[in-house]
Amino acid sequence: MSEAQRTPFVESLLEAAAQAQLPGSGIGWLDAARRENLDAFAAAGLPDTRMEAWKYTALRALGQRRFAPGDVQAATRAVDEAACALPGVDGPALVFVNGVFRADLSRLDNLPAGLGLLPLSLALQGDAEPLRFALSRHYREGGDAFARLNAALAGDGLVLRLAAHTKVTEPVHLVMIGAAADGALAWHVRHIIELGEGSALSLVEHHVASGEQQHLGTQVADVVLRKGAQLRHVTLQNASSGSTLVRHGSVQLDEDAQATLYVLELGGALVRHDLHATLAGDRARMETRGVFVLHDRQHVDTQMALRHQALNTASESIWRGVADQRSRGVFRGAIVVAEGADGSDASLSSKNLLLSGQAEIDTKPELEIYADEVKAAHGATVGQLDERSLFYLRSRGIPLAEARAMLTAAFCRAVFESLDNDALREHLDQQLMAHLPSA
């Protein structure tokens, strides 16, 4: 790396990970993994604008802070439970501070048969051989940073397996807090998610403030979905107005399995989101639903990519986006697919609303088509509300601004409609009216 790329941000985690004397887990192949990934990072560096899936997301102000390791006292840190607590949502729960498990907020007991739950930590104590495709994984690709970054030093995170032919009724309850420390911090989580055949689940994703800070948090989560198996995940992200938080994402579909992902953006400075789903098996479906509601100077990215490469797949994707005042909001939705992948079915809708002038959204969506006998569509909006619904409902007796909340609203509430969990919807919904503009 040369001496530009040597960011006050990059020496702070290499000197984060010379401190924790990486490699040093004991598992060999874990090791190797780690170092491979760090080298990659410090060769590396951050990525920059002239790459394209970095082209609307400049990270010199980013590279230009430092960030402590890890939190010590996460472990005994005093958080704001409540904080966490979501309607519709009491079953099975991982808990954890600024990036370390805390067994003291967690829910692990009686949990239903065929389901396995552990943090990560535990799970490397045993036998990890199971966990070694997902941990010895490689990142090539040149806008891995903050995944390099992760594999290397993520020391925690979700352990799920979910035996073959279980269904479990409760949703499983993944908390993530960011809680106030001396200093801004980073963190690391890695989740790795099996669900066997003929399965079903729910998985809630909770990013969550407990005090304002301006941590790191990076997450990557590798998800495979056995024959048949059935996935609804639902993500919440109400992280600190000051934090930057970057997930990376996997999900692979064998054959009859289907994935539902919803995603409500909401919280952060800085955040970014990159999903790869891969449909490697027959009738595979796949399903996104995702609202961003920005305001402030906020920044999100949604990088998606989805890739049919088997016969008569499935994918449709709704997303909304509303930015105001000095924020923007970014997607970029690509399709492909693959030679072979005849019958396959996909549809992307990308709409998103501009609320002040100085507000940015840049929307992209990608198809390319490889296979024969193809349904295939896309499209992008950006725009502002429709002025003849404004004038209609101003004429009904509604003040301005509240009838600018209520056209809002309905225009981001599509997408959470085909959400099943009643009180987590309406939790969800008034999250969202929470973070509307109210004039």
Contents of the next structure:
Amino acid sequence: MSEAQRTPFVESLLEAAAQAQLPGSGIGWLDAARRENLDAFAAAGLPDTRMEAWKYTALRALGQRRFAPGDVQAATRAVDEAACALPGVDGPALVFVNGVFRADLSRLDNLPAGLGLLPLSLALQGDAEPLRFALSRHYREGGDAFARLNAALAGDGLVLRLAAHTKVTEPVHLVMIGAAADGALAWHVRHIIELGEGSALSLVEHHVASGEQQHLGTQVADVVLRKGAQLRHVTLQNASSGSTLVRHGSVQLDEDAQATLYVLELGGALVRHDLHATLAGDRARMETRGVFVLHDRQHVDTQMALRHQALNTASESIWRGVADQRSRGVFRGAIVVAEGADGSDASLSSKNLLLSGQAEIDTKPELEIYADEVKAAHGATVGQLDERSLFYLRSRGIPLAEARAMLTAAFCRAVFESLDNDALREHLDQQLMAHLPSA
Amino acid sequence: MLKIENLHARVEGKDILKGLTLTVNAGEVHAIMGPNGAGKSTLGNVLAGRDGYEVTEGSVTFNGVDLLALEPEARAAAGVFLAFQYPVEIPGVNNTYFLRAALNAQRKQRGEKELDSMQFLKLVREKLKVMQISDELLHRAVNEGFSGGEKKRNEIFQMAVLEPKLAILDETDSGLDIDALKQVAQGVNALRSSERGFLVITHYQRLLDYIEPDFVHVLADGRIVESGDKTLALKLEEQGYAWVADKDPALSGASA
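Given the form predicted on its own, corresponding form predicted together with its partner chain:
Then the entire complex follows, led off by the chain already shown.
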């Protein structure tokens, strides 16, 4: 792309990069990686809908917008602290406001033995070498514009390392607060998580708003589970209704590792979530459970790619989507069982409800199998509420709107049933109910 | 209480009810019998307000109110209850939660105070005793995985909790063995009162051995062609429905 063709979006972010004084600058390999990713972003810009992975998510409007380079007041900006509290989640917490770490809002004292937890901005002040592998990634796919941007501009995030055979029972709370500022700004966070052999951890990722805003947030997370490690990762996405949020997660599971992901997407105007998982070791197991509930003109696009790469690996994915008014949901679940990954078991279910004639949901399960003795099942549906059920509820006196809300909630609710943090599950349930059409 | 006059109704462009007239007073139990396709279930669905049933002529008033003008939920709040022939399974909606939501929605529409969970549980416990239903059913999702008998008993249990003024039982006996039938009938009998009317729709006479009707009507080709007391049901049992097909509805004195 020549300079002349650069969109306002790309221009504004290149300006941001020129002004940025990022933590870790001066570290040679990091400067080089940031520069390279920025150049790739500048050259390719944003992907368009001709690209398969962006087929249903047009970025033309975003391309015409400009974002201010970060929030200079983020370190001191007053935010609604109550907004980030979650029932059942009162362990260690790391809080970021518009992408900037806030020690005053975080809880990092009395960390359990074996749990290393600190913001990236601090980690880069010490020995950055352990972060080199993760932060040297080059995103080569044209569709990775936001990951490139993040690699070029992220100066903060979570660095979590759990020592081998350490089991932490209290969930770690990771909070990204989008806070209203003078105008729309762009923030970026980069998370690096590694669970040592035989360790176990619960992580709660939480996106919230403090005041309405139209920011762009990008997040890239790399998660590695060593042999036999267990991770439960809950994401509650309740970003500001005007905001754009792009998340890119990579999960690697070694032998016997187990990851369970719960995702509840409620907020944001334009939301994109790329989730790539590799079942790299024998008997690794991954479960994903996701729900999106959309209204107004929300657009939420989830692209999940699971790769079975070792023997007897298993994945189970259950996703539910509800779209009301003029909203649009996209779900793509691509599962690859690679050559040699014999005995793998993969299942994927994507069921969706349209609550309005103007809403749209596109779901696309894809299964590619190159191994033997594989069990695989997938199903995807898009439909409406069952008329017989609606009439049954109404015939008992329950008004139409309430009956619809009740059936819609029931449709989504089963997804989180296996979450064994009761207080948190109930909270997700309430959030779900609160976002469903007028009960 | 319920006054149906010259009711004509159509389903999917086909005329099913063709001038049905019937009056049910409080305290009365009316049985509607008839061969398959006579319009029995259509009558229940029209009264409860199901979509897809188009009333082309006639009227239905319920305690002086035009029932047909009300939404299904408003009919329920007014006191009309339909026990379904095929109760719907609703995964993910807890039976107790559903029933409390239903009762409170009705109370709210009637301008009555809603019950809190303690008051509701007390009421449920009383009704459970009468219905002889195990409280295990309460903790499950509405009708999910229920046996045929459990589903029908759950309908009657809902009726006990909601205390309607008019209960319509749509082939409640279908698919039940004799023990389940007796249990359901016992539940219904426990709810008989001078303030409540019943419309018992059935194909077979055997239900009426256990729920004794005050009036029996024969519905054929969308009209009531014969009315009488409970002995009419016995006659039907002996002679089948063939003889009613020949009856001229104009001569039968169709209203009860």
